[in-house]
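Listed next as structure tokens is one chain, alone, in the form predicted on its own.
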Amino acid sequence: MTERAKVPVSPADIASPTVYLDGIPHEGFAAIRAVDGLVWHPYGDEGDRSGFWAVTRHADVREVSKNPEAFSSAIGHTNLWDLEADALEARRSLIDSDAPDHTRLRRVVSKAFTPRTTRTWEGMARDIAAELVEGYAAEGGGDWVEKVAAPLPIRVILAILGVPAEDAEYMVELTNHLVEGTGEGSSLPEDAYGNTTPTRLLPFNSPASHALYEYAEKMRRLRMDQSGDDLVTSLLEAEADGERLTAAEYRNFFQLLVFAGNETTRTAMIHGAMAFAEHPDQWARLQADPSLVTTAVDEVIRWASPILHMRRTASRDVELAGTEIAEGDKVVMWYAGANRDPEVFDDPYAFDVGRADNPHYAFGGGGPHFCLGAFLARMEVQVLLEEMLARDVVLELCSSPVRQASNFVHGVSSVELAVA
């Protein structure tokens, strides 16, 4: 094992959830990027292995992402903390798997998220965006999260799954509780939502995961009785390598799709709206030249960095950035750091809707775990911007955002904006 005394310790805390109550600690990430090689970041209380290698540079994130043989998603948890073996198996989903399991699982749903398929959902997403933007403008503004950013992506992903639209608020409620589990812990009692499972066996250590599992089972029974033209039916009927999803794989897939298809996209929409309110010159630039909407979408997503990090575990002794990493070490890719790397992005702390060269890692650093819903997220952000442009909606910031204490999701619970 690497002797920890001989490696640099992180000059900044980027792991404590409360740090993110003031936004992404960009100065801390800059200080870590400036250190030659990798730094060791303390975390937890497990002796010499208590911590992780902080990967914050763009090139290093890419190398970890594209080398799943050395940097495993299945050996350890994809969050910072460790799990016991039974908990890891109970929670395991697409993002916690390596090939060949990952390849099989991804094949089950990959056709549903291609650019071609995503385009078939654009009309539905645009109708929802138009309805929400019109209502928001008519009211003169309000809580952007509650009125626009939260309902838009959840209504889209629920329509794709085949879940009734009237259950959207319930799904948002559950995913909000899941985000709590990435911070200071769930505020729910262990038996919330009728849960009887030890929370250590549940994703995000939250009883809300039990509620999502129960809802997934409800949808399974409905579709077993009557199939539909939706993703739940596809999950139940699809075969890969001659096998169908097990009950555990199905429920974990359902939860992942609800969480990822909702939380990350709404986070991008929240930070995008705040960015345009704080940089009115960039909104005016987009109004003057709507053809910039494509580059604006990726700049919004880079700026937001909705998922702050993803962990891998070294499957063998390996070297990265001139640093020796021991088998079993945690290796954490910080997308929030890579997306401000000055070696890749000109003026990285500027919000620039015309940024043409924008190889951000908000959807991961490439490789087999590149975000399944990247095309869907881009489409949703684009239709929202286009519907705002069509109605000459100009946003102004009324108050500071209420941020979430999470080192995993760059979350905002509420933010008051006005329509000028």
Given for the second form:
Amino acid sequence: MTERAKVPVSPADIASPTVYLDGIPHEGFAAIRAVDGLVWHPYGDEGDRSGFWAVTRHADVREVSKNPEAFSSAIGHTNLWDLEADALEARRSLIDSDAPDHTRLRRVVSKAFTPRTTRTWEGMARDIAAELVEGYAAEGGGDWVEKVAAPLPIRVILAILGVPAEDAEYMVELTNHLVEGTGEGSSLPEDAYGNTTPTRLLPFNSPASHALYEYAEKMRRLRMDQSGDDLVTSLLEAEADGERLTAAEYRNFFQLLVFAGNETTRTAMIHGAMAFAEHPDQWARLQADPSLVTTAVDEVIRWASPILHMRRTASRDVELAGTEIAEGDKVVMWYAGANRDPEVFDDPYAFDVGRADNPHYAFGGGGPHFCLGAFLARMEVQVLLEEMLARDVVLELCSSPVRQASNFVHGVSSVELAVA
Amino acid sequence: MSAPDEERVSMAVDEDRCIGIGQCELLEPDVFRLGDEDAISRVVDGVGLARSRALELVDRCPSGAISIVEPVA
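Just the form predicted on its own so far, so send over the form predicted together with the partner chain.
What follows is the whole complex; the chain from before opens it.
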């Protein structure tokens, strides 16, 4: 097969983790969206082999999402960097699979995350949100991440999993280390948490994944002795096509649920709070008309775009947006770009809590990998906003956020806010 | 939005493709219901939907499991 020329080359860098220390490079995304067809973005140090096609327009993200036969999640990694076959296999989860494996794995957990099941968690989430907001307001503010945005979603997902609430801080510590793995690399020594596995075989190349695997195993033993009415028990007892999950499938599922159930929703809550602090007119509008809360929730999530991208790998030669993509090429969907596409969003850079037509792709572009926790995340953001509204909490920005160098999670490690 | 005199069509779910996300039940709870045990979507109402709304449901299903069967007589 003759290698096709990889042109045009991207007019902006959207892949270097350090770019995100200044926030999402919206001007760069705009420049890329304006180029006809797709642009080729260099990445890594192996020349054309490690670069990727940057998909930044809303319509193109959708086309990739909805065509998993051509744009595979299983044959390459779903992050930008490449993995050897054994490393890919060791970390294989729902995220890194195609049908029929994906269908089988998804069905093991789908019931726990439907809109109807999600409503049954609302009271629990509201109680946690009320407690955190009250404490935060009583102290007059502080680090919003540490005091509200991190504890709320981790406590909710741990309650759903059946993990003791007192381990919430440990779980946050571990998943924070995983985010480092998508940036400049782990700050941990290889043998942290007693790890003996080569880190290239661990999710996010992080020894913190070893700690999560160990914790998953501890939960497995607990639930084998005494089953509970929780998601860990469901994972262990589930039979998909007559077979239980393998040990590796179970621990990767556990790790995925703990990671995705907290880092993402946390990120939405951080950017949401910052957006309301920076746009007090929008908070006042919501206070005046709380019925806007449902559109406000989706606007917060669009604004935040917590997961910046997901990668696919072309399973065959295929055309997208007039560009010829060769089998094996990386194709990367940048939700952060699609969510500001002026072809779809009126005044895309405005934070508008009443935005009625808001088909954002923060939960993915509408294909089978649609975010498992989408309804849970929406519910959590909604109860947070409602509990703030109920207490007339008005947030003010005290300092610039400390952003994370990650091209995968739109992460903020801390941000000081005050309650006016 | 559908015109009042718009043709109504009935829907079908391919149970082998459905992965139980629940978008359909959220959008049209009178037409789709996820199984209590298996979270697989099934059509529970034969009245159908206006064709434009039906097309939207087909489009919004992430797993491509929903299709339009035939016009309702």
